[in-house]
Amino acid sequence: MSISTTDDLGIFESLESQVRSYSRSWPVVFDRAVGSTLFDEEGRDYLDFFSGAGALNYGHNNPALKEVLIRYLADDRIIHSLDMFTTARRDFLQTFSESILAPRDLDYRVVFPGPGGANAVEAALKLARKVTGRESVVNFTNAFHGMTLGALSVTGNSLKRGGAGVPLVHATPMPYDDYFNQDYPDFFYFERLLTDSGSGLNLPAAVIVETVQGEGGINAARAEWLRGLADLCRRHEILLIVDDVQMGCGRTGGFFSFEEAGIVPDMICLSKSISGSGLPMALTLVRPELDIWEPGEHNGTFRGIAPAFATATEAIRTYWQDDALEKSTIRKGARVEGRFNAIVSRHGEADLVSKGRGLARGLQFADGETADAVCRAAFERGLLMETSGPVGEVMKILPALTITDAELDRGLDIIETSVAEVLAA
């Protein structure tokens, strides 16, 4: 394999800081993309299990989107906007509302809070305090929900906890599901503490949650685990938020991943592949009776990027008028999760674990180290892939949902090789 020399990642290494993490498990120099595959300046091809950790549900320079995007530059139409009305932003609310929304019988206002997914968090968990006059808030073990500080508060990795640099407080976690390998009954101890007078926890104002916790491991909840979720929050006249920042817009089926749990949270938190191009773009959806912002109350200067809201538009029109994409990603889903149950019994001995639903997928390993290998070994054979967990103990999989069965079967057996070639040694 022939990877970039020193010579020629020298200016990263002499000018851009030590906080890179990706660059560290990849190092060659990327320069084009087309769908499942990426290029690096050698001209080497990969195959992209990874898709800017969910940000490329439909693949890179999607041809539907590229030329609406084209277009629309082209046009001279309008790039930045803050909160100014546009044309662009009218298209985006009223599809989204039309093909979204309304026929999952949903009622959301939507707020645009920023760029990013942190900036989708930040504004739930602040109107969340804001609605409720209450503080605290209750997060689960191995949760992530971003870098920003009021995210970073109920995120549960300790490694991104510790460059806080200050006390990250008004949190609370609790065991997320199967956390006690089913030896408890769910919520025994969140309820308790609810209903003891003297177990000190303040009334949470919301309950954050992932439906499957990517960045954490792969671990997905259960749709009845989701639902006692709901029923607690509601018997308590508690918030209830979903972070479908990474698992929104198709990646577990449905556009929303809480959709096969039948559940309707209080404020949805979307962005990643909302923009379908890979545009900066986030969303906070929350019920009508929640939004009592001021006007001002939250802002950003790019909370307007109206080239994504054209892109989003055209994702929506594109993928999302049938039910035929949400069929393809349970279909490959189920392909992955039979390939890594047959690797799990293939390595008896090593005790695998295959996780995950749809097209977010993991194998866990005995630690980190392993899972590292095994992601080295792919790289090596051309495939892109990385790690979450705890420890990083889990080898991920984000495919495009547009990827082929033939894309799909090749990265499958690279993966099966890698694991087998680091295991055996």
Second form
Protein chains: 4
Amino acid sequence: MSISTTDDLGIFESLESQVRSYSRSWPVVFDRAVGSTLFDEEGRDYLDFFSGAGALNYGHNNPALKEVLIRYLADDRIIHSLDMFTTARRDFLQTFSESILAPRDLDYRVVFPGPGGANAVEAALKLARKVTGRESVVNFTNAFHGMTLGALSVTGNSLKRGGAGVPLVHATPMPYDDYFNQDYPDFFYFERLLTDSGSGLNLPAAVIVETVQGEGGINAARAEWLRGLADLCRRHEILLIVDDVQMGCGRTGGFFSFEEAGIVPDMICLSKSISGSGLPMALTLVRPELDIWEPGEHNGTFRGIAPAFATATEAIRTYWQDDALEKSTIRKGARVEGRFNAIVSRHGEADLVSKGRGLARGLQFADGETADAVCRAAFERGLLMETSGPVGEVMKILPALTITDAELDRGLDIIETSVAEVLAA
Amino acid sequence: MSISTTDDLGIFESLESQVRSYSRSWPVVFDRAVGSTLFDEEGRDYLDFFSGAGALNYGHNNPALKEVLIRYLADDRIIHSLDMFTTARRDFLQTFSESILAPRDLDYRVVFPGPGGANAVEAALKLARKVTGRESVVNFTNAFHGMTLGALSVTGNSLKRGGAGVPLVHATPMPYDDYFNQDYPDFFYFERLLTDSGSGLNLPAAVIVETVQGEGGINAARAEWLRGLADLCRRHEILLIVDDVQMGCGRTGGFFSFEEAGIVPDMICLSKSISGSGLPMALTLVRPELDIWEPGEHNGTFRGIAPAFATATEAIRTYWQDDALEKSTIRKGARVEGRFNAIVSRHGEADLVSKGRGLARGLQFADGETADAVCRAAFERGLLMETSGPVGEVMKILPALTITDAELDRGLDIIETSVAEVLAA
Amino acid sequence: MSISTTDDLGIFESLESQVRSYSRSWPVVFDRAVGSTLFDEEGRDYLDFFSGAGALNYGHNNPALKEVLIRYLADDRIIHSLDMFTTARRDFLQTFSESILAPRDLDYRVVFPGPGGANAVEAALKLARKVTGRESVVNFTNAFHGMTLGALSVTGNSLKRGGAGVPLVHATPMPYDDYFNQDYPDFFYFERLLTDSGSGLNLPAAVIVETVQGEGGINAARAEWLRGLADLCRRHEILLIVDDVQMGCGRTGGFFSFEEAGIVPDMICLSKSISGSGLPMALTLVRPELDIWEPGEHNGTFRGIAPAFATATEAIRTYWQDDALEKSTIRKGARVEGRFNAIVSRHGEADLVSKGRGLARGLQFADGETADAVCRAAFERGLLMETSGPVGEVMKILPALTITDAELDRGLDIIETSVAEVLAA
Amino acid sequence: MSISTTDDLGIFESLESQVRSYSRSWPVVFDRAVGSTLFDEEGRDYLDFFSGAGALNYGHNNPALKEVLIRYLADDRIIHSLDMFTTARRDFLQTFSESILAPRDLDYRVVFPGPGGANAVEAALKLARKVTGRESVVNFTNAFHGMTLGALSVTGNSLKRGGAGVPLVHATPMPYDDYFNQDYPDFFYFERLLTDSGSGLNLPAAVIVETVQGEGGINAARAEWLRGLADLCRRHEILLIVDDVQMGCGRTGGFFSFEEAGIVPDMICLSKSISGSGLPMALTLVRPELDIWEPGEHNGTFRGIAPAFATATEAIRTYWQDDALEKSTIRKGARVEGRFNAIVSRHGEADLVSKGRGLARGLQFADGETADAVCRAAFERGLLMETSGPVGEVMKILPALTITDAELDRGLDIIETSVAEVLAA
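Starting from the form predicted alone shown above, please give the structure in the form predicted in complex with a further copy of the same chain.
Let's see the whole complex now, leading with the same chain.
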């Protein structure tokens, strides 16, 4: 299939800011979407291994969620409610508490920090600073936490950092797991700086970490590294914030991506797939003793998007009453891993690496141009994927957790073909 | 009517962070809402002079928008699309261009900065700094621009600023219109600092201003003050950002709140009522020559909430093809002003002041306790209003622009009674 | 007299950084100096109305101080001692306590902050922040406090601020006395911001002020303005720091420049003329209850320049046992004022203003070019003066307090002639 | 010898700030000093292995410098001259150029940044930021560069950093040489961060480094590490600033401490012993092409302390016309090293380490208490030494370069005895 760009793109080009990016890779106009399939306005279909950058773990227009959403709207139930009490908010809190927190023996207070992941991060950083009375935060190389000023200061990407227009301060990057190919002990540098009173590192209020760095290149931290980090934080009385915005909600298997490591963060940031329907919603979970805010000290307009609460509740009811989805995700992830390993073996290039955990998977190429060419080749074949990593060298896939095996295989076939085509060129 | 709190509030109290605030004033659980009426789960109705803090200018579950929204969802059209091209985005851009920008002879590029108003502000500040190569920004006393770190730094409220946990820098407050009861010439201080190379004021990249400060206490700047500000910015080559998040979308009459003053800002922030339906959406409008971003330099997950685009488009089609809504808003605003003036006259207290423009109106009391007592008394009679201002001394109303005259009068009657009751106490 | 530049300036031009400035106005090579006279290497003499920018209040090579200094060195007494106990330090502390602090009923602890005025300011700001737990500081328009990063952040001059290379933050400028020609009440803006919790001004740790702004253009604050400032600080629990680096040590009459206003600052910065001999020395005086530093929390190499202590002690013994110098300074200052007023009257130009207090005096011209031309014309006649003010529009004189009446008159004659020559041109 | 504290210390205790530190270790009142001997006011003598923290490389009251200094003063030559041309300044520039720069084939412009080392550092950082347009700077673990805000931000010591009262930003610490006992390749982390555009490290304007960290614990970087650093800076277009305030002026052998490594920094900071006499003086040397300052963009009062120029010139004439001093320093340093190694061998403790280069030497003990006890024991025997390192665990000696072999041996004997006494306890 060859994608023509006969669609009318004029209004986008003349009116929308040139900051737009995804539309440059996929110059077609999308209209409908169901499950793992998108349709452009000319009716062509695309298999989705992108999933709204992780915001669509249950697929597009998931029937169970769609039904709930339409019924909610049809019944004139409240849509916008800030932090007012609503039946939708109560249902969500109860369901989240009973089906997510309680079975995992987790005890958190729920903050509704605003509509998106950056709000969840900003709220966590603010509260961590208030609780500890310290300013600085440690983040990790190649971290991505968002584009607002506080979230951007703990993000690694230099293009995005440069866009801030003011110096980004109060954050110090530390090496993420495997940053040195395991040549050195974990945390050898971080720990050394903390125990050396002359190191010049301001004692941090918090460490913020992704268990798998999605934007950073599908870098999956080992469970023992995460445990080591949790231990280091406990010993030095530093708060541990897990940013589970992209990797939470089942992306790596369990509802929270850190479950596998057996750690319990002090704060957790959730967004993207928490509403299930693609509608904006975000949560910051904080240990009860950290909940020392004054009423209204953090607020915002879009903290009560009740239709999102309704679909979030339904998503938990549908997918998180047992471990079926978790097991399926792990199984599908293994399937992807097997295929990726095979691709790596076949091409036998040192620069070609299979990466990831659960259904967050990547193929790392020698450079960004190669990864980009593979994504373009796949798009020509009707598959949507994006690249990530410092120079875009990682072909990144985040299929819906609800993808069928047939769809998964079809996409993997396209990837295999596309890789072969590009590497042969 | 006396509101009992027999509703089951337990889960909120045990699970939600104590940062929640609106639910403290209104301890009932809301469930349904239509037009200017909310219903709690026990079926009691409440007249809404709050309107989701300005996010519901067209009322709750406006039938025209609701129909479009349900149809959009029922047709499995795309919900979540980041900055991909979609038919919904194109329809919005075209409609916004033809019905909003063109008739007003305005030429802007549209940035989709993220889901909420703070994102619109963060994007504007970033771009202003990039364009000018300067860091500092001038804001105004009692400004409110949002809760993320960049937006918070230009916000005045000391409780909210204190919550940042890091020093808020790169911003200098200047006196808003009438900060000194017009005892001094407009901009006498700001202009003096700018022309004095020894003043110590870093030359700002931008000035960010609300034409009416909602959170700050319904302070309505005079048109000539706004024109003076625009002139000052032009003379000193400072970018002028109008934050129209709360006062835009017809709140003061015209679609943009600055139209009355006849100024043309360099950047405009919109959110809250732009989607019409209460769903999150935000825009940053920038003069074409300022659109110097690299692709992807600013991004984010929730920049393509297509159902919000669909209702935003329909709202423009329904309400902004002629000046009927604008005239109606001005007329209703005058009606409120008349009643408020009468209340002021009747009580003859120096501290009681009628404030506002269009349907953003306030009654300023001697202190926050009095304003609060009035809002509580009104809530007992089934009317929702909040307070604003530095110490909450302003009873603030933002009725839906679509409110009927009968509803408006009913609410004003409740206010009159409540004020009388409280001031008599 | 016409100054030729036949001196060998080659090594300066080829080796010294182009940041040098005074040598551009006075392109001769100075060699000897006594009292109020400098001699260049060709033996020409210059009358000194500059006095090392205020570091030579007792004249060059004052015989009393010179004798003590040479004896100190000849006896092999300790020169460099950091903060070790030395007899020279003890003599100074005792003399300063008995002859300066006690008679004025002042109670301060003495910090030796480093060699120069910027160190005195940095130490005061650090301690004020530590004591209050706040970060921000209020300074005044056209303030000058030094060139190190902390001192520079409270300095107004935009060229010097721009040289920092990082944004200067944590400081907010307020209008100095007479910034608006007394059109508005004192502190109307500062007080308003402090009492308005929504103003956006971070509550400052301290206010730092010069009683007469030397670099800022010889702006002399009125005594009632200083008292108002002290009162404002007390009411809002803000520490008051008087930077007396240039105006202290008798420059305006009393030893401290704030004595006339009857205020008692929380901290005082002294340097420049404190050693009397022109050798580097600085003090930060702090109220005893503010002295909460840990040993060594602030330190530095040049905090015990014992020869400077020796001459500082002798200067106090020679000049501050009675009020003779104070009276003489006030008398000479009045003499200058009379002559300056006559010049102003004669030329009758609105832009020509006589300014100052004590022997810190200025003539303000319409622009920097005129003031510069007057200084050049005076230099041609053998008189050294510099300009100050935001655009260098103020001819500034700081004659030695020990200048003879004849010398003073001779200099004033030169000024009169030079002004007439320039204004006639 | 037992030191009694019958000296009158009352005035110090009642009047001086408790921030004083050296006087706590040495509770006697010093009065006279010659060469390597100090005398207290009761006539007791002390052998000086402290040398004014490195400001007295040529000893106290060095006869050659003393003679020049007294003659300079006796002749009424100018003392205080800001950046005016003076014969003293010209003599210094010529001598420095001919005898220091030219023989080493170095080409620098000379900035007179203010009286002390912190001024030299502040000036270097400002200019580096101006030249590159970048804000951040990389410093090293356990660095010490001064106590003003800019210098403090690149200093490691947590007590001193904490004293700033504002967050210290714009600087990131990197591991100094041997921070990990050479377990890892040099610059493995720094280089990785620089080459990874997603690392989150803002590209620095400059790296500031000491070749031997004095305050940090006499950590001597290897020559190949310094060469690696210079190479890394060149490859990444980062300016290299060597802070030679304590280790320059012959302390490690050559005039500049980096000569041995064969590198050529972009900027050099000098102070402490540059005047030779203990009088304050500082220089910032910058490569000619970096000298882009506007006239007056950096200034200050004490930049022309002409008596210091006179003794600085004489020190160069006396000690730097041949390599005699350099060879003597290296020989004496080797003598110390030999004795220290013997002490280490004798006690055979793993925690006892001999450190340093030239005549900057240290003995590292297990903890600060031990090092402190050794210094106290030595003081009881009439020897002055201080501790350094993160917890004060290093006994640090900086004998005058002019110390006699007999004095050196006597001091080393005292150290040997003191160490034995303390370790036996």
